[in-house]
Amino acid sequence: MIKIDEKKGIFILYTKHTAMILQNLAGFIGMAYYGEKIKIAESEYFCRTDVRPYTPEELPGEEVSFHSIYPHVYPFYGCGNYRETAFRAEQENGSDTCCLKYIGCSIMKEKPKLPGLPQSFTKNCNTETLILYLHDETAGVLAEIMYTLFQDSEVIAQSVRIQNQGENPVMLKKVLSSCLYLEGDLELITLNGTWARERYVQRERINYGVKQIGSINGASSHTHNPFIAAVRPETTETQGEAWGMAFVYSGNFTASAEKDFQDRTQLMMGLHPETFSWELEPGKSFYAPEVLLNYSARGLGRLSRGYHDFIMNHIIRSKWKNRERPVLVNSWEAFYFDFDAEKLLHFADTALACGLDMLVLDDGWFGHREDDTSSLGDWFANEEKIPEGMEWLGEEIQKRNLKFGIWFEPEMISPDSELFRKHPEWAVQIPGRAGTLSRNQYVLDLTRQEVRTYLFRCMADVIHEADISYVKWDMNRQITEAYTPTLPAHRQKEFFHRYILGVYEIQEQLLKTFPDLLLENCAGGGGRFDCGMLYYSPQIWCSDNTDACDRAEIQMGTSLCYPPSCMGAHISACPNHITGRNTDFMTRAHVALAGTFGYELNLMRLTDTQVRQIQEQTAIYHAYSHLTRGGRFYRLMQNENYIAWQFVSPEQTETLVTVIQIRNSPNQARLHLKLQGLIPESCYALDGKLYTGGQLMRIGLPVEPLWGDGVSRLLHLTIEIAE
C-alpha cells in the first residue's frame, strides 16, 4: 500500500511487515526511514524540518550544507553532495553537474516494463508502483525513480528510467539503480570468492569511508556476487535487523556502503561506472536494471526466505521451477574429451540401469574438438566422434528411455575454428592490438546482431534436430579488450551493457522457441549466479567445485539470497578432481539433495554396491524433492566441525534435516541441533520417538555422534496426527 501526503511531503510504502518513508524537503526527495512497519502520527517528525539539514529557505545561502547531509533517494553529482553519487550525466558543454528536483509523482497498479532486461513480474498478485519524477531543467534530464510493492512479499523492486527531454544528446556516465540510508552501528555481509570458491560469506563492521565490491570483467563474477546485506552487530539467523539489496543483472556491477560523519550509512547498487557510459539522444530513454530491496526485523533467516519466495514467485518464469527436475548424469567428469558414439551409448545404458532420467553430453561433441584449443563457434556434430550425426544420437538415447541434454559455450570462439576463419571480425578485439587468449579462446561480439542471429540459429538447429530437453549454457572466460567496431569511439563504454543485453536477447529467443526447454546457466561454475540469469533459467551451476564439504559451504553462502532449488548440485567421483579429497558417497548425495541433484562421474567404473547406492540416492531424491523444491529453508549451524540445514514443508507437517560433519573431534558433547519453523505444540516423530516442535526448537534434536570426517546424516521428521 502506498500513502502520499503531498501537503506534508511524505510518501509511505507499506508491505505487510515493513515501511519505507520518503520525504520532500525543499523540492528534494530524501529517505527518512526503512524498516519495521510503524504507525505514523499526524506530524512532520520524519521530515526533520527542525534540525539539520536546514533547507535553503530556512538557512539561505547554505545549499551546499544541505546537499552534503541530505539523504537523497537518488543522489546526483555537482551541487554539494560529496558522498558517492548514483547519477552523473555529461552535457553538451562538458559539465556533468545535475540537480534533480521533484516535480511530481504517480501511482500505477501495474508494474512498469524494463525493455530488454530481466525483471520481476506479477502473476496472480496485486502490485502498486510509486513513480517519483525528478527533473533537471538545465540538463533536460528526467529521472523516474520507481518502487514496486507486491501484495505477497516484503520485497520492494526499485528501478530507474532516465529520459532526455532536451534538444542535445546527453552522455550518461553513472546510472545506479538504488540507494538506501540506514542509521546506527551496522555490519556488511558480502558473498566473495574466486573460481571453485564462490560466495563465501564475509561479515565486517561498516566503518567510516566507502566499502565497495563489484565486477568489471563482463559478468557478475566469481569474485563478488551482486547481493549485499547490512545487519546490526547483534543480528543472527533468528533475531535482529537485516537489510538486503540484490541486483537483477548479470554483467558489471557495483555495490557500496558509505558511513558518513553523522553515522548514517548509504548503501548503493547498480551498473559499474568504470566500464559504463551511454549516449542518450533527445527523446530517448535509458532503463537501469532492477534492485530487489528487502528488510527483516527477525534475522538473516527471514531475510533469506523472503528473497527465496520472491525469486520463485516473481523472477523465475520457467515451467520447471515447481517441477521435479530430471536426475541427470553429465559426461564431463566421466570422459572429458575422450569419447565416441559407442562409449556414449554404453554410458546411457549404465545411466538407465542406475535409475537416472537424462544424459547430458558436455564439451567435445562439436567441430573437430579434441581438447580445449579448437572449434568453439562450430556448433555441429564432430564427425570423428558422432559420424551418424546429432539426430541419430538423440534418437538412440531416447530409445533407452532417457532424455537428452547438451552443453554449449555460445559466447566464445576458438581461433582454430571454421567460424573464426570465416568471420575473424566477430571476435571481440581492438584494431591494431594483439588479442588476449584465455582457455585458448576469444569472446564473440554479442553487441552485433549478425552474431546473435548466427548463434541462435546454430543452437536452435541442434536442439530441434536432436530433440534436446536440457541445455547447459556455459561462459568460461572473462572479457578483455572490450571494443566493438559497431560503435563510434566516444560510445565504446556502451559495450559491456550492450553485450549482456545480447546474452539476454538470445536466451529469451531460445525460451520462446522452445518453451519446455530446461536451461541451466553456468559461467566457469558460479561466475554468473544472479537474479538476472534466474529470469531465464530456473537453475544455475553453483560451482565447478563438487567436493561435498566445500559445496556445503558454498551452497550455504548462496542461500543468503538464492533458493536452494536453483543451485545446480551434483555428486562427483572421489578423489574429487578439484580438491583431491575423499568424501563418503552418501554425504555427496546429501549435499546435492539440497540443490538440483545429479551426477558428474563415470558410471561405468562403479561397483555393483555403488550402483545400488545410486539407486538408493535417486529414490531419496524422489521421496524428498517436494521439500527441497517447495519447503522453507533454514540454516541451522555452520562451524569448523558441522554444517546443518533444514527444509520445512509449507504446512509445517514434515521437515528434512541434513547434518554434515566436516571434521570429527573427540570427546565432544552430543550435538543438540535446534530446529526452526515447526509448530511448537505439535509432536514430530523420528525413528519411533516423539518430540514436540517447541522441544526441537528450544532444546534441540539429539544427533548421534558420527564417525570420521566428511560424513553426514539425513533426518526426516513427520508430524504425529492424534487419532
Contents of the next structure:
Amino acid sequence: MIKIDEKKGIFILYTKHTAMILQNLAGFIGMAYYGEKIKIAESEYFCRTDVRPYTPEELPGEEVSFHSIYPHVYPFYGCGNYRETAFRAEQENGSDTCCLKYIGCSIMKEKPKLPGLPQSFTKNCNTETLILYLHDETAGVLAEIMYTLFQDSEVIAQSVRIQNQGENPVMLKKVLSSCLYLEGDLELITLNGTWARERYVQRERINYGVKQIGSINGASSHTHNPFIAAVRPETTETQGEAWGMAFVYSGNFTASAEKDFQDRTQLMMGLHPETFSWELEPGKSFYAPEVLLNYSARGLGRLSRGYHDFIMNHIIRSKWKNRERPVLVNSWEAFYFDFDAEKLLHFADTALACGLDMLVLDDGWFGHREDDTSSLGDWFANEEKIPEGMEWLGEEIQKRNLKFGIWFEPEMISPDSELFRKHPEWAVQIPGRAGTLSRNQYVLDLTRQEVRTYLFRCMADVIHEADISYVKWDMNRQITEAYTPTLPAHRQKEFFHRYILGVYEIQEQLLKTFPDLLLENCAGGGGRFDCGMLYYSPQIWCSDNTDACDRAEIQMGTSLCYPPSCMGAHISACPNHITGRNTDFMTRAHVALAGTFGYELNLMRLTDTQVRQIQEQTAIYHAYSHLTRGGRFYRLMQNENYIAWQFVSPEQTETLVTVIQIRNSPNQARLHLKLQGLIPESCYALDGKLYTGGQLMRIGLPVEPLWGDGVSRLLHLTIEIAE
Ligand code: GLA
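The structure above corresponds to the form predicted on its own; please provide the structure of the form predicted together with alpha-D-galactopyranose (GLA).
Below: every chain and molecule of the assembly, starting with the one above.
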C-alpha cells in the first residue's frame, strides 16, 4: 500500500511487515526510514534535518550544508553532496552538475516495463508502483524513480528511468538504480570469491568512508556477487534486523556502503560507473536495471527466504521452476574432451541402467575441438567424434529413452575457428592493439546485430535438429579490450551494457522459440550467478567446485539471496578433480539434493554397489524434490565441524534435515541440532521417536555421531496427526 500526504510531503510504502518513509523537504525527496512497519502519527521532520544549519526553510542561504547531509533518494552530483552520488550527466558545456528537484509523483497499478532488461514480473499478484519525478531544468533531464510493491512479498523493486527532455544530447556517466539510508551501527555482508570458490560470506563492520564491491569484467563475476546485506552487529540467522539489495543484472555493477559524518549509512547499487556512459539523445530514455530491496526484523534467514519466494514468484519465468528437473549426467568431468559417439552411446546405456533421465554433452562436440584451443563459434558437429551428425546422435540418445542436453559457449570465438577466419572483426578487439587471450579465446562482439543473429541461428539449428531439451549456456572468460567499431569514440563506454543487453536478447529469443527448453546459465562455474540470469534460466551452475565439503559452503553462501532449487549441483567422482579430497558418495548426493541434482562422472567406471547407490540416490531425489523445490530453506549451522540446513514443507508437516560433518572432532558432546520453522505444539516423528516442534527448535534434534570427514546424514521428519 502506498500512502501519500502531498501537503506534508510524506510518502509511505507499506508492505505487509515493512515501511519505507520518504519525505519532500524544500523540493528534494529524502529517505527518512526503511524498516519494520510503524504507524505514523503527526510529524514533519522525519529526515532529521532539524538541526542547524541544515534546515533550508530556516537558512535558505546555506544550501550546501543541506545537500551534504540530506538523505537524497537519488543523490546527484554538483550542489554540495560530497558523499557517493547515484547520478551524473554531462551536458553540452561539459558540466556534470545536476540538481534533481521533485516535480510530482504518480501511482500505477501496472508495473512499468524496462525494455530489454530482466525484471520482476507481477503475474498473479496485485502491485502498486510509486513513481517520483525528479527534474533538472538546466539539463532538461527527468529522473523517474520507481518503487514497486507486491501484495505477496516484502520485497520492493526499485528502478530508474532517465529521460532527456532537453534539446541537446546528454552523456549519462553514472546511473545507479537504488540508494538506501540506514541509521545506527551496521555490518555489511558480501559474497566474495573466485573461480571454484564462489560466494563465500564476508561480514564486516561498516565504518566511516566508502566500502565498495563490484565488477568491471563484463559479468557479475566470481569475485563479488551483486547482492549485499546490511545487518545489526547482533543480527543472527533468526534474530535482528537485516536489509538486502539484489541486482537484477548480469554485467558490471557496483554496490557500496558509506557511513557519513552524521553516522548515517548510505547503501547503493547500480551499473558500475567506471565502465559506463550512455549518450542520451533528446526525447530518448535510459532504463537502469532493477534492484530488489528487502528487510527482515527477524534475522538473515527470513531475509533470504523473502528473496527465495520473490525470485521464484516474480523473477524466474521458466515453466521448469515448479517441475521436477530431469536427473542428468554431464559428460564434462566424465570425459572432458576425450570422447566419441561410441563412448557417448555406451555412456547413455549406462545412464539408463542407473535410472537417469538425461545425457548432457558438454564441451568438445563441435568444430574440430579436441582441447580448449579451438572451434568456439563453429557450432556444428565435430566430424571426427560424431561423424553421423547431431541429428543422428540425438535420435540414438532418445532411442535409449533419455533426453538430450547440450553445452554451448555462444559468446566466444577461438582464433582457430572457421568463424574467426571468416569474421575476425566479430571478436572484441581494438584496431591496432593486440588482443589478450584467455583460455585461448576471444569474446564475440554481441553489441552487433549480425553476431547475435548468427549465434541464434546456430543454436536454434542444433536444438531443432538434435531435439535438444536442455542447454547449458557457458561463458568462460572475462572481457578485455572492450571496444566496438560500431560505436563512435565518445560512446565506447556503452559497450559493456550493450553487450549484456545482447546476451539477454539472444536468451529471450531462444526461450520464445523453444518455450519448453530447460536453460542453465553458467560462467566458468558460478561467475554469473545473479537475478538477471534467473529471469531467463531457472537454474545456474553454482561452481565448478563439486567437492561436497566446499560445495556445501558455497551453496550456503549462495542461499543468502538465491533459492536452492536454482543452484546447479552435481555428484562427481572422488578424489575430487579440483580439491583431491575424498568424501562419502552419499554426502555428495546429500549436497546435490539441495540443488538441481545430477551427476558428472564416468558412469562406466562405477562398481555395482555404486550403481545401486545411484538408484537409491535418485529415488531419494524423487521422494523429496517437492521439499527441495517447494519447501522453505533454513540455514541451521556452519562451523569448522558441521554444516547443516533444513527444508520445511509450506504446511510445516514435514522437514528434511541435512547435516554434514566437514571435519570430525572426537569426544564432543552429542550434536543437538536446533531446527527451525516447525509448529511448536505439533509432534514430529523420526525413526519411531516423537519430538515436539518446540523441543526440536529449543533443545534440538540429537544427531547420531558420525565417523570420518565429509560424511553426512539426511533426516526426514513428518508430523504425527493425533488419532
Ligand atoms: C566451464 C564450466 C564447466 C564446463 C567447462 C567446459 O568451466 O563451468 O562446467 O562446462 O567450462 O569447458
